[in-house]
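Shown here is one chain on its own, the form predicted alone, set out as structure tokens.
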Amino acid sequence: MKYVIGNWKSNQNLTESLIWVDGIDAIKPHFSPDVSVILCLPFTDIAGFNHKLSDLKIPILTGAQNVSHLPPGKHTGEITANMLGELVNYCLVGHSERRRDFNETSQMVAEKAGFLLGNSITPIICLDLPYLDEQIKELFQQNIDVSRCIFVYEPIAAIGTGHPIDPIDANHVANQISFLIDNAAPILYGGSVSADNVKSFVDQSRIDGVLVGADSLEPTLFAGIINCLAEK
């Protein structure tokens, strides 16, 4: 199975997200049974987006971009894994922007992964070299079943720059992750992915798909990436 995961970050209100669905429906990309297409949306978009996907019978799965590291309780404003359980199948955790802007730690990321798995949501765990070993060690220390996760190598220097790293270098790090988790889970690449370069990444021996940022916001560009993987 290959994966195309879009991350809208803090973009698109509900109205804009429904227009996006109409756009992708008009383009009608080739959804292959061998390619799982997932969109990680702002919390406010998820329910309405799910209804629209269902009405139009578009085979895209939804994910959240974050989840609380706390259980349900007196935590004003937090969105817990229990709340997301009825809405999404996937959730990003540990994105480099959250580490940078919100001081998230590897311990917090592992705690989030545990709550997600307890609510039948697949964690999509983002990694970069400065904290790769630490993060995976923390997952094992908290008894996280890594075989139920997805991992993404997202080099910070490539995110949003339009300059992805060399696919061979990305594959080298993917192999490193694979070794640390005993080849137990899919490993993706994220960082300035486009239709022009996506094949160069998924053609690598240990890269199972891509995490797409900016190009997931435009239906035509995202459809182009889906079609590239469907051709494989």
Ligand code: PGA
Second form
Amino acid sequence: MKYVIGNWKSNQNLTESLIWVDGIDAIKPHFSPDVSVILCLPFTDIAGFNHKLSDLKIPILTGAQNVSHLPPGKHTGEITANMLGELVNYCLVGHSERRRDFNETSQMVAEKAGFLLGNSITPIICLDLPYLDEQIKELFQQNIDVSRCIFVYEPIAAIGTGHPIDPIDANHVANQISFLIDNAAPILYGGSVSADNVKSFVDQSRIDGVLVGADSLEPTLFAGIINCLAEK
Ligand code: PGA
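Moving from the form predicted alone to the form predicted in complex with ligand PGA:
Below, the chain from earlier opens the complete complex, with every other chain and molecule after it.
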């Protein structure tokens, strides 16, 4: 199975998200049974977006971009894994923007992964080199079943720059991650992925797909990436 995962970050309100679905519906990308297409949305878009996808029978799965590291209770404003369980099958955790801007630690990432798995949501765990070992160690310390997760190598320097890293280097780090998790889960690459470069990543031996930021916001660009994988 190959994966194309979009990450809208803090973009698109509900109205804009529904226009995006119309855009994809008009383009009709080639959805292959061998390629899982997942879009990670702002919380506020998810319910309406899911509705429209099912009305139009578009085989895109949805994910959230964050979840509370706390259980349900007195935590004003937090969105728990229990709440997300009715809405999504996937959730990003540990994105470098959350580590940098919201002080998300490896311990919190592991706690979030635990709550997600407890609610049948697959954690999509983002990693980068400075904290690769530390973060994976923390997952094992908290008894997270890594075989039920998806991992993404996202070098910070490549995010949002239009300059992805060399696919051979990405594959090298994917192999390191694979070794640390005993080859138990899919490993993706993220950082300035586009339709022009996606094949060079998924052609690598240990890269099972891509996480796409900017180019997931435009239906034409995202459909281009889906089509590249479907043709493989
Ligand atoms: P980008 O973002 O594709 O815009 O580089 C990737 C990400 O941050 O997930």
